[in-house]
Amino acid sequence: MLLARVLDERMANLYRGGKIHGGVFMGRGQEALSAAVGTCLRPGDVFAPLIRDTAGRLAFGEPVLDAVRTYLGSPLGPMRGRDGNVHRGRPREGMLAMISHLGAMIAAVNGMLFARRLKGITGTVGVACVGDGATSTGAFHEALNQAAIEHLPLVAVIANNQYAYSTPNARQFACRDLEDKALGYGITGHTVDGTDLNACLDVIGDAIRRARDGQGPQLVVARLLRLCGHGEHDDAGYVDPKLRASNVGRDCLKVAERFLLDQGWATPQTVAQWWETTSHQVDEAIATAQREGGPDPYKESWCAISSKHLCEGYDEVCDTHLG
């Protein structure tokens, strides 16, 4: 969750400064339910992150210099140079590239299950990860429908951060929770404090033991709210002040902290020396992909990641800059 957070800030203060095209967007308040998720995936399962799991994606294995190299634009990061930002993943480790249109990364997930299954490969899982507006989406229905009738191992974890975009909970759905929608495709519902780190690893690792179990689709949705805007281009001036004061606005790193420091797991000092360190390591990746610089425009010929040449040359890449 630290790590996050602090990454997170330093891609902020870049795209401040002019340093990263396109956009950036933030996980602050989203970190335990992400971290949940990343903790309670094993090696071999699936994971398709939302846009705001850094936490998750860095839980389940996801190294620094792969965030900051694909904001950076580094031809050594897993996308070569050839999207920006949250576009990134290792599917053939089990993390996919993020699908913008959060609803169609279900399907995506439903895809690989069903693959292995096939192939007579047992006791994985898949979790997608999306917002509360993808469940507005066709996309979602189908996915969630087909998850059901094939009985999946598939978990769908949703962070109701109370707005699409802009678009406020009263105006995306009429159900009294979203978790009533679990019912209608006939599989199991839970509900979270999407702000608390103990409950989030409880309720999503019951959900992923399920789904392992073969007890199909599971279906989670935590209640958080986005405590920044939708990217560092918006400045969140729609949402409620009244929700920023309830306990949906609380601060989950803040709530872990204060957990630890009350079970006397930890000190002030102990939590200020892992900022310390935290930010080291960050720090550490940014200065490794800026001296990397981007790919040659004149040289580089923009074909398929999938391609023969990039295929070959990125194990070798792997080993000699990520260790």
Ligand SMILES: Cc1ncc(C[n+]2csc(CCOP(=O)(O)OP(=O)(O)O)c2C)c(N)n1
Given for the second form:
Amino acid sequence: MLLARVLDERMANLYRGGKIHGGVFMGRGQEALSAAVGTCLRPGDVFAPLIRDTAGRLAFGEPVLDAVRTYLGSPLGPMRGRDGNVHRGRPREGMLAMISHLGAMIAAVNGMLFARRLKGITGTVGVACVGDGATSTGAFHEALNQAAIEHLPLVAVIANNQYAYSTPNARQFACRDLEDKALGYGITGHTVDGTDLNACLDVIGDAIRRARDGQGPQLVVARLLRLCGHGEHDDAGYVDPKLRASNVGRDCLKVAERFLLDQGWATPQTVAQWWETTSHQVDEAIATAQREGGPDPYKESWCAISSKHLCEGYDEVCDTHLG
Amino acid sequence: MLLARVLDERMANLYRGGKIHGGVFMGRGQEALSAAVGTCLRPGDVFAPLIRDTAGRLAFGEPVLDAVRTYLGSPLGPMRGRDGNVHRGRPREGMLAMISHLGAMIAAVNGMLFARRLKGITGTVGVACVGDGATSTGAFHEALNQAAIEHLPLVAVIANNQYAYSTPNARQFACRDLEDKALGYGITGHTVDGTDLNACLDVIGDAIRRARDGQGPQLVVARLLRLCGHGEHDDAGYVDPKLRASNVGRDCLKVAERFLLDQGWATPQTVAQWWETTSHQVDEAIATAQREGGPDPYKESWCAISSKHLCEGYDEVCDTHLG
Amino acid sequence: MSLTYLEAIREAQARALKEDPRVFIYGQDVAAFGGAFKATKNLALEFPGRVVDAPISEDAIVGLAVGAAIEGMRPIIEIQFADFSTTGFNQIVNHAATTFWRTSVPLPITIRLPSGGTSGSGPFHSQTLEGLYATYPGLIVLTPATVEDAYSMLLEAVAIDDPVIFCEHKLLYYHLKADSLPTEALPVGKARIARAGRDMSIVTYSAMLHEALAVADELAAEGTEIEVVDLRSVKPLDTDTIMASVARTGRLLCVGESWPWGGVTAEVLARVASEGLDLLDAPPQRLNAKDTPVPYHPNLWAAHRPTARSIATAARRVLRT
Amino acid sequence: MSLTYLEAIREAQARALKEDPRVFIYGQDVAAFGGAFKATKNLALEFPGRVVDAPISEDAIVGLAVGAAIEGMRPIIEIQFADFSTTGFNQIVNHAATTFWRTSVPLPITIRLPSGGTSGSGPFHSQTLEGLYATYPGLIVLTPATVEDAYSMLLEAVAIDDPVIFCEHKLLYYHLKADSLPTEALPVGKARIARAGRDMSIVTYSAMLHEALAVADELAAEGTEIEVVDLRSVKPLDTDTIMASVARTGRLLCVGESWPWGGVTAEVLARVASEGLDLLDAPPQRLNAKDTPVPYHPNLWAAHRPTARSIATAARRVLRT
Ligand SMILES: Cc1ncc(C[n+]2csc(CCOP(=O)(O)OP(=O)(O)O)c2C)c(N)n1
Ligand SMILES: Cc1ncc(C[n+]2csc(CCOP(=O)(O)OP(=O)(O)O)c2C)c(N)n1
Ligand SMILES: [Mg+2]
Ligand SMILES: [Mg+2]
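Same protein, the form predicted in complex with the named molecule this time rather than the form predicted on its own?
So here's everything in the complex, that chain up top.
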């Protein structure tokens, strides 16, 4: 969680400093839920994160360098400068590389789980995280229904951060609670306070356990608030101050810190030291990635398929772009 | 209902005789539900039928000739031979002309209702009928959610005839009952025995009344069985004989006839006479449409847009097709 | 033994299932029912659990294939009609097509699209979308015109480590017959001289091949020798074979069943114009369908798409110039 | 007063809303927030109830527009990025595009697609889909390259009784400026000679116009006069203006930002080859983006799309032949 917060903020700083093109999407306020997902998954499971899942990725095992290299477009990162920021992944290792179209990754998780069943592999699960906004997509619906029909070990986690970009829940859906959708798919629903790490660990842990046990798809809805803009370009001026002041507006990191302090499991000094070590770790990764520079367009293969012999020869014309 | 049954069967005969190309889709077993929809709607309302809604169309006011002309491709029909069979409609009169892609018409009904609200027109409703299979489409989901957010007077009627083509409910969804989906959209759900005309009139009537009264979208799920193949080419050998023998397998037309006879509202003689008049009416329509012949490709404008001055001049090349 | 184009497609799938445990079939009504066109007839029985009925969810169908391919499987997807691939469009062009380039994970998916017009099928059961998919990087687009190619190219499609859009033509399903299944075949990516000639080249593919061959027959009777090139694959497109043919004949007519703006015929003409202008003795021409939805009524349908008659007229015009 | 391309789009929408009560705007975050790019800034305030936030449901968004247009309204749809129109694709190409031809009911819908590459935007926020939509009958596809055209063509799009795909280029949003809004304009369907010349024609559109104009400047310094044609509308495509230009110069380079298979540049070359072969003094050439998804890193992105540099190289090559 801490690492994710620091990493996100450093990326945001680099963006503001013009070192990152495109956008930076932060998980501020969503780290507890996200970390709980990453923590409850095991190696060999499948994870399709949403754009604010730095914490979950790290907990699932994504190296800090993968994140930094992808943001900076290093040719040594998993996306080699071809795709950026939150689109990173290592699909073969169970970490999907998202496309931007919301809802599209869930069916791919289904496919991985379906393939494993065909191959006779048992005991693994897949988590697909989406936002409140993504629940309005046809892709979300088709994939949840598909998982239910196939009785796949899918856990769909909805981080209901009250807004999709600027659009509030009231303009996104009209059901009382997103958990109500579970019944319509014939799957089990769960709700959790997304600002409370312990609660998240409990509920996500339970949902994942059930899926692993063969109880079919699970839907977890977490209530929380995005404590930042949609991307780093957005000041989130549209967020209702009442929500900020309410329980969903709590900073999950502070809640977790307080818990640790209250339990006597950490002192303010240890916490401060954590921050420092973490900052240092991120700084090192940034330094490494920055040293690596960007990809070299002359060395790119510019072939979008793996069957190289079937690549079309546009090269002659295209090479002219490089003058 | 009776007229629909006769009309459908005549079309099926023409198909078998090679007079109709493409396909014929019958409403056999679904006429009670369909007729109830058409009956409960008023002129000025919107109706997006499914492929088996001959009865509802007729009750809503579609002339028999529209159906026959469209099946036979008469240039005088509403589709002028350009589109066929169940794709007929008169959108400006509230009868939408479906595209084939399942689920796609619901959002269009939303749009008509939304437009009316913007124009200040009140008191009209829209019914969109879909099958059990269409509930799996992303389009269905997006449109129902959209109607719920906008609180539109939409009534979505699901004719759950147990199969989508050959695919049984068990391979189409995993919820206990399709009505359970209503909760997930935050709209009102209703269930009805689709083989019982009186029940359909009650429940559909109630749902339409609520929508008209401003109570927002309504979802009606009717249980029934398709008493024919998917199209006239299909013998429906896959239908579970137990379903045929159960209550959902009742022929709604026979049920309705029995009711009329039991109530003493009709005698076997009147019923026989109805069949005869109806047959006669359909025969006349067929004779008319057949006299009209097919469209003349030399007279077609072959321009897909209404802004004629923006049509591209492919004519020279294309005219060669007519050699 | 005699075999139709449709049976060849079924046999290719049977063989793929038999020889490679990673292959499975997923699509609406493909299991017990054997598919809307019976292209998977009995396969569910022969390969239990590997031929699976899907809900009416094209987006999730293709999405599932993407995930399964990541896990090393080789799914064959049957879309009931090519026209319905538009609701799975996003997963095809943005997910399946980009995964290898973005992540280095090869994605062997075969998407079967029953394509093309048949009498009375109308605007939504007649479309030919090869040009649409060919514009996207990351996809291979095949358009077999013969029973032999339907078989061998489908087998090769399943073996290819990339997403393949397999456009099979419904009009050829039943009437096109061969005596036996081929044991060898041209590889994917190579066009074929379907008929040699020296007076002009007709470059075409899929069902239009047979219209073009009929025209070649007709004009041969008048002493004109038309060379007919069957593209087989529209992406990649075998420019070399096209150029060689145009070099021989000096005249080109490119014929397709799709709409007239863009697509395969425009791509072929553009390549010939930019790379083989000197080879041309007359302006190259295209013949496509008309720029409206595919009409329902047989009268209109016959006028909407190119036919032997309109191709002959166009060919004569090219020969005259 | 100085006005950007983006502001022109906002002003055109404001004027359309003001002058025609049938116009409304529907799209994600378009109301209070004013749109992801602020193209609808303050419009919800100025026109209460007529600028409406949509859920993340592109299929239903376009579907609603179809219904509203049937009822006589003139919806303007903002898709947040052109790339996301793929999830609304079916409603656009199969519902909106076919309704008039099938039913005779005109369908005035304007679909605004913020299009094209910008640095760091990557595979899913950079696409140019004009060629995709132009292949479908029933759609009009516009690609304004200037502030003036952004304004006047958007106004005309809203007035047209058919579905219009309005491809606005994100790279032009902020940096392109004009002194005032135009009071008159070329009608939709007419291309424009953006710069006259006699040595060769560069036919292009949208953001590439400005790269082409830079090349014309550069080569003018060397004594070569390049004529630059701005297509403005890719469907319909103004063949007459293209032919007239090629007739003057004898040489053609067609430049687009889209992928290299098919699309606008292929269509232009095919038309010139078939209708104007005699006008050509050298083989016509195309320059497109590379056949991969649009890359994220600025280094790769700059090499993926044509730029003034690569256009100049290609132009010199055409001039040499
Ligand atoms: C199909 C599709 N439409 C539109 C977008 C543009 N978009 C990107 S993120 C976003 C909001 C997402 O909201 P939500 O799902 O609640 O996730 P959050 O950002 O709140 O975490 C939108 C509309 C998209 N990515 N995909
Ligand atoms: C998006 C889409 N995919 C596939 C089809 C092909 N198709 C036509 S009807 C049908 C079955 C429909 O089943 P259901 O919705 O239950 O209606 P029913 O035929 O049972 O009345 C299918 C799969 C289609 N029309 N649209
Ligand atoms: Mg959200
Ligand atoms: Mg059904």
